[in-house]
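Starting off, we have a lone chain in the form predicted alone, written out as structure tokens.
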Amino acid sequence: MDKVDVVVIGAGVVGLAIAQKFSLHHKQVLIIDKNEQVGQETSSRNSEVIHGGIYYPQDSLKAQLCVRGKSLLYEHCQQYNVPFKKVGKCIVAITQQEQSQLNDILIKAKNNGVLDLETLSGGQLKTLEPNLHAHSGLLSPSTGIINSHEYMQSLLWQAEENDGFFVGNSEFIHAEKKQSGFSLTIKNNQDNTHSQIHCDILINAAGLNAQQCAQNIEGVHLESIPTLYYCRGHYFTYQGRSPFQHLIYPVPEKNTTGLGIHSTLDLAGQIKFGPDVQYINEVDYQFPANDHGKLKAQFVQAIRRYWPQINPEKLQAGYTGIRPKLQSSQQAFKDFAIYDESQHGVAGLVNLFGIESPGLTSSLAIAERVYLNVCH
């Protein structure tokens, strides 16, 4: 049987962070992925935002995890030159009732930390965004865009320069508790052959199948696997020119499952809408083909609120995420869950729940976190 130090499981933006931040003290770190190549489901499928922090609620993981990745983000991608833009982000309040909305957000704001926020009026909002209608807004100089392909390339090559690896299509199947570590059992899903190893340290970052890997690692107290929900959300491109130089987020809606139909950028000034909060069932990443016109519509709407001269002959279907929520559509927030020994029962594993947005720009502080779990 071969043996490592540490296993991932899991090759997305946080699992990447985590085995990263593992290399640097220990001598092997395997990272395993059912998928051929790392990053191919929800890292690879989001809005690519460096978050501010600001909406969370105090003291929360997203809050803290938040706020702490950004800086070591930005820092890390100065560093290994990934490509990024401090753009800046205008959160608005499109009519005067939502005023008091923005208010509970920038108190929201202070409280996590997030120090840089600027109050905007409607003429200094149309003199920043001219093409943008809004009663007042608040503006965040410090919320960026990251290119998130070269983000986990960065990751993966620091691993793997301090004797880590990644190896696709392996699929976790199974772990044993031993007297010391764990002996897991792997799938290749290229050849359907079954392998053995072990490792001292399990890390289970599976992304939307952590639960069920959860499952099937022995000694797992059941009860501390919380339940998971689907949640899709849609993205929508527009041709042309972007009416818009900052991101633009609405004031965010009254249910908390997301923020809102908003505008964002890439790194190439192509503009993008969403994404919307749709509960499913099951991973399905294609886009409603009997109900596309309607989901139009209703981006339609939404966007228009803001930016009344859109063309929805302009707007067209661009791809979907699918976020793994710890809350139902009736549920209010929920925070990340990263549960070591203390919750789950099993020394040497870390199970991690939930990690939605801000996973991303959170990976960093994610991967610390895990660490002190394991190595306090």
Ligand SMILES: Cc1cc2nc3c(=O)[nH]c(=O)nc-3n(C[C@H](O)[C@H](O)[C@H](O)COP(=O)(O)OP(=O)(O)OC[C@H]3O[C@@H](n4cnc5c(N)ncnc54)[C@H](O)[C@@H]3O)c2cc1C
Contents of the next structure:
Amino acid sequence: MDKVDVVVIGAGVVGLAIAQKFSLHHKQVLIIDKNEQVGQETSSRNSEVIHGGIYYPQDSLKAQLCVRGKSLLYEHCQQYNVPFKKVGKCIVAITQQEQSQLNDILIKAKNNGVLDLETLSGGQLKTLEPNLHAHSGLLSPSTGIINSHEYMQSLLWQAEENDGFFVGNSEFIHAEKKQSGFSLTIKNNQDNTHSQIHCDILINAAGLNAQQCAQNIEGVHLESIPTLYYCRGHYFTYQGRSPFQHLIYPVPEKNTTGLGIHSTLDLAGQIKFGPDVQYINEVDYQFPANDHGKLKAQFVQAIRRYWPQINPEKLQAGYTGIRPKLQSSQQAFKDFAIYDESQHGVAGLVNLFGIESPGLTSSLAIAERVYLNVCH
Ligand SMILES: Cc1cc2nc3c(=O)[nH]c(=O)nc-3n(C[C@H](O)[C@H](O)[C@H](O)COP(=O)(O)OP(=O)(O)OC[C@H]3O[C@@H](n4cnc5c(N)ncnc54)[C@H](O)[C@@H]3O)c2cc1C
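Can I have the other form now, the form predicted together with this ligand, not the form predicted alone?
Below: every chain and molecule of the assembly, starting with the one above.
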């Protein structure tokens, strides 16, 4: 095969959702990934939380696409038997001083169209979560958890049902702009050979490599490519039964680079803590070798504020994920960047930058947006 309608670079949750969307509209889609399997980077290194859409600035893409994506995702899970659970989330003010932040969150949520938050007194929280130490809180009943691997498989399966196909070990190298469409050079990472394919539409959903890929697409205005910052988050797992039934989030850190050391559950009921926020210079998923003890001590200190009974011996290094951020540690909120011809100057191309959280929740809404961008 030397020609397809659409090539999607990157088989993470966003690339797969986009591929599924185009395939439903009778486009033949090829999804390529430099790794052997789908979803081996950020999409399998996150909290697997279906977010409510609460924290993001009004009218931002993160707010709009999270709220829309959440309802699309719940529908998708039901339709395709993807395991999920609406466990609900408690956002907690641990001290009275933090109470005012809950009020701010409530207003932000309403502005974003999230109308189901319930306020909780200290007493109500105790009934809901007897092991939780907090002054007051908010309950988000529509927050849930999902099996992200089965979700990605369901997207791939749907794309394949509609004539799409995935090829792993295939690294995007370069795109030459043709009179109509693109001629792509793709490297086979197993035998280092190169091949060419032509496509009419090109989608760059390469996550942590999206900026690098954009630089290798002929015609893209280089000034339209935003600076990328790697921001690692660490997770610690906890042995034994979870003390909580809900996801527990302390009020977020002031600049929203992270949501605080929160506690989440997976569908097997296993509890984990994190992620924290650590800017790094290169993609490195390892826990910091020298600072491991220091990091654990920081986690214990943060968790003790809302769960004083934690036994530090049961807390163990889990895994990490890296956020492709568009803001440095010193800068304020930056939104998802979904750029089309009007930003980068190339017809038939969409570049996706900075798809950090809530990218998993937003994936189906991002796909809708991308489809409209090139097929309106
Ligand atoms: C710590 C952490 C916690 C998070 N928690 C949540 C959460 O609870 N809920 C939520 O909604 N979101 C969460 N997110 C965000 C969510 O995980 C991401 O937004 C989402 O996974 C991004 O998907 P993606 O497809 O854009 O990127 P990726 O999953 O990174 O996929 C990009 C793919 O592109 C491939 N690629 C790169 N370069 C090339 C190339 N040259 N050629 C071919 N392929 C290439 C990569 O191999 C990769 O598979 C979290 C993120 C992090 C880091």
